[in-house]
Amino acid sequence: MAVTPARRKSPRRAQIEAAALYPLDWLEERSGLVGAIKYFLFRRVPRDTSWAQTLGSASLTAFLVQAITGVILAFYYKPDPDKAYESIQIITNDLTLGWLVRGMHRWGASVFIILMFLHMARVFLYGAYKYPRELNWIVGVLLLTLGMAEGFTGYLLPWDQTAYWATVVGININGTAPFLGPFIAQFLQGGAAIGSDTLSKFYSIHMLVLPGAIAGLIGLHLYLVIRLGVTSPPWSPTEAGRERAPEPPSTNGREGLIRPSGRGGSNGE
């Protein structure tokens, strides 16, 4: 049977492809980022990977949405007790698509927390927190804690009655912690009562401290996922991307004696 030879690329097409790939080749030669991204995106995963393994990526996507919409809102929000509520009303009612950006940020916070809970529930049910992934589990717990802290610090920023009294309750709950409770409450409140110092402190924590910590932990989390691989479900024939060792042959009740597989064996029963 004759084999059709592959068509050779025309010189014009080869020049176009070389020109298109030149920026990537230039970046790869000087940084190695292209190879690292390829390794991250096209690594081997277990054959029976399902939609349950996408909860981590969904959580990362929700965080990116929160970060982008938060930066946009920061352009117009004023962390001042006299102007905070008014700036929120301007964003919602007067700014072009401001209602959409604020809605995505407001409801996206709940989606972010829910997705992290579901992701950690999947990790727990699949036993992916066991050796050698204990450190990644600890990082995930820290990410969930920081994500909830983001929601708490962001709740005060609209500076309305609901946000004010919810923050009062939250600070009082933190104040009941043993030993460090009064210090935490005083640090969060920034004085004898909730005021301008509290709002500016919550805003700086919400915009600078917690997002930076979350981004750093996400980077560590992704590195550990790449290093240790994706886990398979407990009922999977594969484990951590590798085939299980074959089971030893049956011995018919006596050590060292292997039952033949031909005549009269279990295959025919």
Contents of the next structure:
Amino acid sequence: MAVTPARRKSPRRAQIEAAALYPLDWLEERSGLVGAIKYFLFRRVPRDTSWAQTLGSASLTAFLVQAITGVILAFYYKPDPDKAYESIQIITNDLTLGWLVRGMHRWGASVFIILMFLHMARVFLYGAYKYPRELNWIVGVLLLTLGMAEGFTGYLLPWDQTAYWATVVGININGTAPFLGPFIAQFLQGGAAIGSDTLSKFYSIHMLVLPGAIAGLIGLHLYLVIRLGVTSPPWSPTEAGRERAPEPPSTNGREGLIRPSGRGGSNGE
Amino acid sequence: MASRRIEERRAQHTRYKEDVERTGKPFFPHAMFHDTVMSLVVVSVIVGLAVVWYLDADGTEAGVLGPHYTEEADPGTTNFIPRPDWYFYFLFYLLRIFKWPESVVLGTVGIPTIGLVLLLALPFLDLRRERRLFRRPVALVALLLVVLSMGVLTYKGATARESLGSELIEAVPQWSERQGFAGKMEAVEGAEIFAQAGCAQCHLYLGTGSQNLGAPELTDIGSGERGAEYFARYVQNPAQFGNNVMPPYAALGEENLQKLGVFLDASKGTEER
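Please supply the coordinates for the form predicted in complex with its partner chain, as a counterpart to the form predicted alone shown previously.
Starting with the chain above, the whole complex follows.
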């Protein structure tokens, strides 16, 4: 009596299950999202993927930390040269756990950049940028560039001496570029000197333009990873996609005698 | 030939998909477990850095991870040495290698742009199917060179103490004002050469620059009335004057040396010091 009911569901149990799953079915019927998530979770990856291949998702985690702490900081930060420095002091010294949120945002930036570089090095070592993943490499390089641009624009926001003078140099560097250089520098600076226009421009770029672009490109990056699959480590003996041993030729006496003592061991499937 | 390569790589990817389908593991829970552990490590490291940073520093007083903030921004100061965040140190140092007005673009834009284009083009430059690192000698050497040069540039940028020509040149109007040679075109141009040629990497001038290798402060070097010609000859070849530490700057050219001489001769020092 204890075993059989588990096998054959009672009508009541079936009813409860159907009711519980109804929202999911409703969602699936109208969006296909449940199926997509199931596909994402249960898609197959090569059996020999390694710890080195967690650097991409680690970068994503670091980006999410930046996004969340960034939103919280934006609640309290004031992008105005007269108030910015003070608001940073208040966040750091007065607000409950403000120091933690700011500290995580500040150091999360470095961790994000380091992880992106390590992730790129891993992809390079594995030769994972080769056909058919060329496009995803390009998306990754763009993500790295945009991430560094986040670092550059975010650096000005505390409006302290370090921030101010590093930005002076940064804008001067932009200014030396041929053709568009002076225009970019003029655009970034937004006036005769670095001031309130510069600060609000950097703030807007830092918290709207770049994060939006990064989030979009991360979506594309992940879509391509899922579509094309994860690579096996190239040195793996069970590497997915490795050359297959040629079909064993029809044994006609002689070859059959040589093979077992020769390369038979390593050639076996 | 080319079409054969395309066929080969397509066949390889088909084999890849078959192999993964046949022998692969589902992403959940196997790979996702690794990803989750790694993400927890990442968040812990970030929190750890934030805690150490907060506890060890106090406002503008630096701890091991630097101060919470430096003094409030003040556009009036001219001798504050800018520090970008550490991941820009390589660019920062590249600027110091290329100091001359003609080649500075190479450091600021040229090399970074070439690097970025090469990085973007990598999958189209390396078309072989081989993925094992030791059978990709060119890639291996390129990787080592890139890591090495980025490491060296980052380290040099982190330990660099000098000012940049591009910042110094902004101080020139202020120098000429304080030294009283603002109306003297030749002296002002000489000051610009002084700023760009890297003199301030060893010499101190009106509080800007650094004092390396025992180089004297030059703020009032002209007070001895030795004349512009003397300074031009000295800078051209210091060894002639018994100075074997300072390198010769004959490469600046006669015209620039003259201007530099006028500038140094006009640097009489300021009373307010």
